[in-house]
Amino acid sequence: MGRCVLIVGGGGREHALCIGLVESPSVDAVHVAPGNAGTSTIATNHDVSADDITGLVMLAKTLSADLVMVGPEGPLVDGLADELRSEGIPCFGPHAAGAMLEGSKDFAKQVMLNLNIPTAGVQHLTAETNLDDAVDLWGSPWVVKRDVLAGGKGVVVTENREEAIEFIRTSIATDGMVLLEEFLSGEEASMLVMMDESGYVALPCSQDHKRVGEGDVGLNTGGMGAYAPAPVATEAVRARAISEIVKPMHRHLSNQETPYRGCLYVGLMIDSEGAPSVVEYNVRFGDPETQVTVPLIASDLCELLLAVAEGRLSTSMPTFHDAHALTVVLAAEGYPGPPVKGREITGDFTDYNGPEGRAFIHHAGTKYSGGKFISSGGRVLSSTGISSSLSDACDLAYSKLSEVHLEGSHFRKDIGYRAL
C-alpha cells in the first residue's frame, strides 16, 4: 500500500516537491494545499490556505494522510506542526518554538552567539538608540532588518545613510525595535540541511539570484533563479561549514525538549578565505533553491521526508544525482512592485527529455481556469534543466523557457553568471 502525502503550500517550491514525490515509488496520492497550476495536473489541490491550521489538520485527518509536507514558514511558526503531531501524523517541518529561527532575527542571532557560531555583529535599535551612533559604528553599507515575518521583505541593504535611518524609523514605529548588522562582504550560498534527533545531511548547496537585474543590480526579489551545487561552496568550505555552523546547531537544537524535524536553511556568507558565516537562518526549504536541489535526488524523496519526520534520518540517508540543475523565474509584469495578474500563459509545457538532459516548468504564481493558464503572482513560473554539466543546465533552462509566453513578463538572462 502506497502512501498519501499532503504538501502545504502553493508556490514553485511545492510544486518542486510535488514533482518529486509523484515519482517517488512508495507514494501513491499526492494532496496540495492550496498549489497552483502545475501541481493541479498532477496532484489533488484542496481549497485551504497554507495559513488555516485548523483546516489544514482537518484535511490531513479527512485524508488519512501518512506525511505532511510543509513547505512556508508561516504555518510552521504558527504550530501546525505541532498540531500535526499532537494528532499522531508525522510533519516535515519543525515545530513551533524550532521556527523561531526564522520567525525571530533576534532570537536567531541570539542562539548563534550562544554557540559561538560565525555571524556578523548585530545592534538592538530601539526608539532611546542615539541613531547618528548606531549608524557610525560599522559605517556604509548598512544592513537593516526587521524582526518580523516578513516574506523576505524585511531587510534592507544600503549605501544611502538617510534611507538606513528612514528604515530604521519607521521599523522601529511598527515594530518597536530593529537589528542593524554588520555588513558581511564575500559570495553567497544557500545549504539546506535536513535534520532530526538522529542525525543531519548537507543537500548540494545552492545560489540564487536575488536582485531584480542583470548583474544583480536593482530591487531585492523573492528569488530571480537559483543553481546548483554551486562552485563557491568548494570541499573545504562545505566541511568548515558543517563543523562551524551545522553541527553545534544540530547538537543545539536535537537536546532540546521537542526535537527539531524538517530543514534548516543555512544562508551562508562565504568570504575571500573560504571562511562561511551566517547570514540568516530559514526554516524550510528554499524557493528557488527547491527548484534545483530535490531534482538532484537520487533516492526516494518522500522516504527521506519522512525519516525526518519520524526522527530517524540516520536510518535513511539520502543518494545523489551527479548532475547540475539551473532554474529561471519568469516574473509578472511591475514585479519585485505589485504585479499585473491575471493574464493568460501560453506555449508549450510539456517536460524535455533529451540526449543532453532535462527541463521542465515549475508553476509558482499559476492558476488554471476555463481551460487555461493563468498568472495569479509576482514570481509566475520557472524553467529548470537538468544535465551533466551547468552550462548545458543553463541552455536547457533557457530553451524550455523560450516556448513559454506571457505578456510583460521578464527574467534575467545571466542566472549562473558566477559559476559559468
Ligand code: AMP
Given for the second form:
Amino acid sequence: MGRCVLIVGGGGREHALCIGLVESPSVDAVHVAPGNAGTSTIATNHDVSADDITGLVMLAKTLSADLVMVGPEGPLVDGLADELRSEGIPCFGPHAAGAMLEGSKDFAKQVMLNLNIPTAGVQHLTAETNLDDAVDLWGSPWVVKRDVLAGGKGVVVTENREEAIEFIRTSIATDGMVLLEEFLSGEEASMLVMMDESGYVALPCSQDHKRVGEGDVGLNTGGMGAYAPAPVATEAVRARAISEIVKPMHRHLSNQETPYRGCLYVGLMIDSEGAPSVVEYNVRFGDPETQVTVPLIASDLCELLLAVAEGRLSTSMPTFHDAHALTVVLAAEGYPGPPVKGREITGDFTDYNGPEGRAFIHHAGTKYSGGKFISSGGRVLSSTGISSSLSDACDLAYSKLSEVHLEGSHFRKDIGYRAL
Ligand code: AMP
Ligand code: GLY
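What does the same protein look like in the form predicted together with ligand AMP, given that the last one was the form predicted on its own?
After this comes the whole thing, all chains and molecules, with the earlier chain placed first.
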C-alpha cells in the first residue's frame, strides 16, 4: 500500500525533499503546504501557510497523511510536531522542547556546556553590563548573536569595534539581552544527523556558502550554494564530531521525556588541527544543504523519514550513492536585503541527463501563475548538478543555471571553491 506524505514549507529544501519522496517506491501521494512552483509540477500544493499549526494539523488529518515532513524550524518551535503526535500522526521533526535547540541560542549553549561539547565561550550582555570590559575580554573579531529566530540574520561577525558595540546596544534595546561569543577560526561544515531514541545516522557532510559575495565577503544570507560530500570533513574529523558532539547529544536527547525525532543540523567549525566545535544547532534540514544531500541517499527516503518519525531508525539505516552534488542559488535583485519579487523567470527548466551526470532546478521563491514561473522570494531557485566528481557536478550545475533567466538576479560563481 502506497503512503501519503505531507511536506511543510516552500523553499528549495522542500522541493528537494519533494523530489526524493515522489521517487520513493513506498510513496503514492505527496502533498506540500504551501510549496512552490517546482513542487506544484510533481505534487499537490495546498494554500496553507507553514506557520498555520491548526491548518496544517487539519490538512494532515483530511489527507490521512502517513507522515508529515516539516521543513522549516518555525512550526517546530511553535509545537507542530507535538500537535501531530497527539493526533497519532507520525512527524519528522522534533517537539517544541527539542526545537528550543534552534529557537534559543542561549538554551543550546547551556546544553552544550552541561554536556562538555566543544563550542565557543559566551558572555550574556544586558543593560547592566560594562560593554568595554565585555568586548575587550576576547577582543576582535567580535561575534554578536541575538537570541531570537532571525532566519540567519541575527548574527554579526565583525572586526569593527564600533559596529560590534552598536549591534550589542540595539539588540539589548529590543531583546533585553544579547550573546557575545568567542570567535572560532577554521572552516565550516554542516553535519546533518537524523536521530530518534533508537539511533542516529550522520548524512554526508556538506558545506554552505553563507556570505553573498565571492570569496566569502559581504552580508550573511540564508546560503548561496552548497556541495557534498565536503572534503574538509575527513573521516577523522567525522569520527571526532560523532564521538565528541553527536553521541553525547544523542544520549541526552534520547533520555528526555519526549525523545528527539528528526534532523539535528550540527554547524561545525573545524580548526587547522581537525578539531570540530559547534557553531550552532538547527533542528531541521539545511537549505541549501538538503539540495545536495537528499540526492545522495540511495535507499527509500520515505521509509527513512518514517522510521525516524516512529522511533525505529536503527532498523532502517540508509545507504548512500558514491557521488558528488553541488548546488548554486540564484537570488533575486536586492537579496539579502528586501528582494524584488513578481518577475517572470524564463528559460529551460527541464532536467539534464547525460553521460557526465544529472542537473536540475530546485525551485524556492517561485510561483506558477498564468502558465509562467514568477519570482516570489529572495532565494528564487538553485541549480543542482550530480556526478561522479565534484568538478563535473559543478560544471553541470552552472551549465544548467545558464539556461534560466531572471532580470536583476545574482549568484556566486565560486561555489565549491574550497574543495575544487
Ligand atoms: P549562526 O546563526 O550561529 O550559525 O551564525 C551565522 C554564521 O556566523 C556562522 O555560519 C558562522 O559563519 C559565523 N559564526 C557564528 N558563530 C561564530 C563563532 N563563534 N566564531 C566564528 N564565526 C561564527
Ligand atoms: N544553510 C544554513 C541553514 O539552513 O541554516
